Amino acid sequence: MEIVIIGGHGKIAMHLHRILKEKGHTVKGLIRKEEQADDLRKAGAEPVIADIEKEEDISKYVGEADAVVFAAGAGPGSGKERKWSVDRDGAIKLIEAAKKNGIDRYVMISAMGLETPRGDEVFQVYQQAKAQADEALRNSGLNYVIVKPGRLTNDDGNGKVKLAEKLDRGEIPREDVAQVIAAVLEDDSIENVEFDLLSGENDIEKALLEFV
């Protein structure tokens, strides 16, 4: 498959490039900064320089693909405006690009517990932005999967997870989130669903099979 990842230098994306490349897929990663390009090449992805905040139409950067993944985020330390312009508007621009380019499959990295406001004002804006992006994808007519991990860690993944429509709060390594996304991309039967995701006891394939 050919897969395009928005937010290509993010921590989950950097794991995902490597995993997908090892599985024999072709991967492109959209990034803002030229100096990040070598990192993507080393991980097995083709870098594409594009600032999704400045570009109204990102379809020419996305190009042709079998699936797209939205892995971008304004990140810690960013203000309210960038939560809207990246976390919501960037995701919506990718929806429009996928439609324009005839790409039907869209995987969104979202977050658990968006319906329960918490944290400071900026974090609550982040929750609202992510929730609105998810809703836009649900209503897009595209074949979607929304993956909603708990608190992300940089621990090594172990391939053991639990996933369900709703889970209590918890955490999961970014590497395991990437492994789940790779498994979702390879299974066409997983479509138009969303799930919370945490570390657990089940192998990824078993957890997905039991959920679907």
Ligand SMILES: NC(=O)c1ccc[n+]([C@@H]2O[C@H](COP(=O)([O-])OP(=O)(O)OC[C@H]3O[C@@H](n4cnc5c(N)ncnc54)[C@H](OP(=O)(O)O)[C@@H]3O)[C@@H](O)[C@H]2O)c1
The other form holds:
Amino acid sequence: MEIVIIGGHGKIAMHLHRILKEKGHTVKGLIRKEEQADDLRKAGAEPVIADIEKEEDISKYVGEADAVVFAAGAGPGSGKERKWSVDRDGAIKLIEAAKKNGIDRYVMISAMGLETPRGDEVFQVYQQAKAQADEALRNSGLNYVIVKPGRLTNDDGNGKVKLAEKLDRGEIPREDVAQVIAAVLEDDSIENVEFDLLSGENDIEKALLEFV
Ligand SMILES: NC(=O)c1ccc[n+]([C@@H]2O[C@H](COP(=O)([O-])OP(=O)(O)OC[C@H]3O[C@@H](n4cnc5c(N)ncnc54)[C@H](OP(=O)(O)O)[C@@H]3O)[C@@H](O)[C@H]2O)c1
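Please show me the structure of the same protein in the form predicted together with this ligand, now that we have looked at it in the form predicted alone.
So here's everything in the complex, that chain up top.
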């Protein structure tokens, strides 16, 4: 499969490149900083330089693929404006690019608990931006999977997860989120679904099988 990952130097994305490459897939990562290109090559992905805030139409950078993954985010240090321009509008630009390029499958890295925004004003805007991006994807006509992890950690993954329509708060290593996304991409039967995702007791394949 050919997979394009937006936010290609993100921490989940960097795990995902390696995992997908090891499974024999071709991976392209969109990044906005030239100096990150070598990191992607080392992880097994082809880097493509494009700033999703500056470009209105990102279809030429996305190109052809079997699936796209939205792994970008303005990040914790950013203000309200970039929550809209990256977390919402970047994801919507990817929907438009996928449609234009005839790519049917879209995996969104979303977040748990968006329906009840909490925290300070900027965090609430982030949650609204993510919720609006998810809603745009649900209504896009694309075949979608919305993965909603809890708090992300940089711990090593152990391949054990819990996933369900709704879970109580918790956390999960970024590496395990990447493993779940890779498993989703490899299973065509997982379509038009969304789930909360935390560390748990089940192997990833088993957890996905029990959910869908
Ligand atoms: N933190 C949590 O606990 C949590 C929980 C649930 C869900 N999430 C979601 O999970 C997502 C992925 O997490 P992560 O930790 O892997 O993210 P991350 O390491 O913060 O990576 C986000 C990537 O997006 C890129 N990006 C930002 N603006 C861009 C632009 N204009 N054009 C192109 N790329 C741009 C960044 O690139 P630069 O290096 O150029 O800035 C960065 O590489 C988060 O963004 C968040 O929405 C987070």
